[in-house]
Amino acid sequence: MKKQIVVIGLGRFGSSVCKELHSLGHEIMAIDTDPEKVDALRDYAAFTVIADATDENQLKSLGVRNFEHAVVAIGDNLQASVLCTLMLKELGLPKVWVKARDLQHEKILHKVGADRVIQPEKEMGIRVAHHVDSEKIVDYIDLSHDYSIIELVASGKMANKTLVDLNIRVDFNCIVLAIKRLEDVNIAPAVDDMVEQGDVLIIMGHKDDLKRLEDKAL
């Protein structure tokens, strides 16, 4: 479903978000105070605007209140980020996602109403650490403090066995959400589906259980 989204702050993070949302077919308004950054995004947004997003009158004149979603990507400037987030919520935007530079910034953003706070460097650091920790892990997503989703490469030990044979849910209290084989993805696989060596298993569970699965089953 096509969404109307305003992206504020067109640095590396903001421009990347803008380009990807554009490729997904959404209508984007891209805002920054830097003319060069705004000009660079003209092909990736329906509206590109040179404006100060900490100025409430400018936000109102741009009709930002008519958008359903905002991404505030001015994380390096704490004051501007907090002020912009506060004004967007006061204007009535249903969803405001904000980039934060550290934990203190994140706490302040939550207090002024941010619906979601992202720390890209922290999140990427966690994912890289898990890749370094185990070459068996293809990808890693934190769901909460205790639960995660991981993508694991099936070893020879798991090859030519069904999900019933592997008994992952009973032995490790984890759920296999999907099996990827080359370009094919088997969503919600059946218990009698076969696993081949090199398949990528997408598994959800408690972090401790996922670690046990990785150490013992692979």
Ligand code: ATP
Contents of the next structure:
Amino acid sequence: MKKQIVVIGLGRFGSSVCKELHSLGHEIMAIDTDPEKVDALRDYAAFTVIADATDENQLKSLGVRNFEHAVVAIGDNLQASVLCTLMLKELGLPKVWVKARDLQHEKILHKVGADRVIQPEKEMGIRVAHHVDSEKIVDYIDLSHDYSIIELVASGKMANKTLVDLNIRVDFNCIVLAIKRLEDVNIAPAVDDMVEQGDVLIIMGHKDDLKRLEDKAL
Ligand code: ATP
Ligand code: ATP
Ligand code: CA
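Okay, that is the form predicted on its own; can I get the form predicted in complex with this ligand now?
Now the complete complex, all chains and molecules, led by this one.
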């Protein structure tokens, strides 16, 4: 479904968010104080606007209150990022996601009502560390402190076995949510579905169990 999203701050992070959402077919208003940044996004947003997102009157006259989702990526200017977030929440936007520089910034943003705070360098660092730790893991999502979802490439050892043969649920207490084979995604795979070498298994479980699964079974 097409969404209306306002992206504020068009540095590397904000412009990347904007371009990707645009290519996914969403309607974007892209805002920055810097005319060059705004101009560079002209082909990637329905509306591009040179404006100060800490100026309440400007936000109001742009009709920002009608958007359901905002992504605030005002780099290192902590004051501007906090003020903008506060005003967007006061204008009543249901979803305000904000890029933070560090933990302190993140805490303040939560206090002023940010619905989600992202620390891209930290989060990407964690993902990269997991990829380095296990080259079999192609992707990784943290569900909580203890649980996560991983994408694991099936080794030769796992090939031509069914999920029953692999016994992942019983031996490792993990759940195979889906199996990806090239462009095909088998969601909710059946117990007698066969795994082929190179398949990507999407598996959910306790981190300790996932680690065990990865080390021992594969
Ligand atoms: P990167 O993603 O490149 O690391 P960053 O988050 O470190 O970016 P900058 O590169 O500084 O941050 O980009 C932040 C953008 O936000 C800049 O283009 C800047 O002009 C814009 N910006 C700063 N203050 C405001 C404001 N009050 N209103 C709108 N845009 C702003
Ligand atoms: P962030 O992920 O926070 O955005 P960044 O990629 O923007 O980081 P910096 O914060 O500048 O980069 O961190 C780069 C680090 O690399 C610094 O700690 C710096 O001291 C270190 N560094 C820079 N040059 C060298 C070098 N020649 N040899 C070793 N370390 C270096
Ligand atoms: Ca930066």
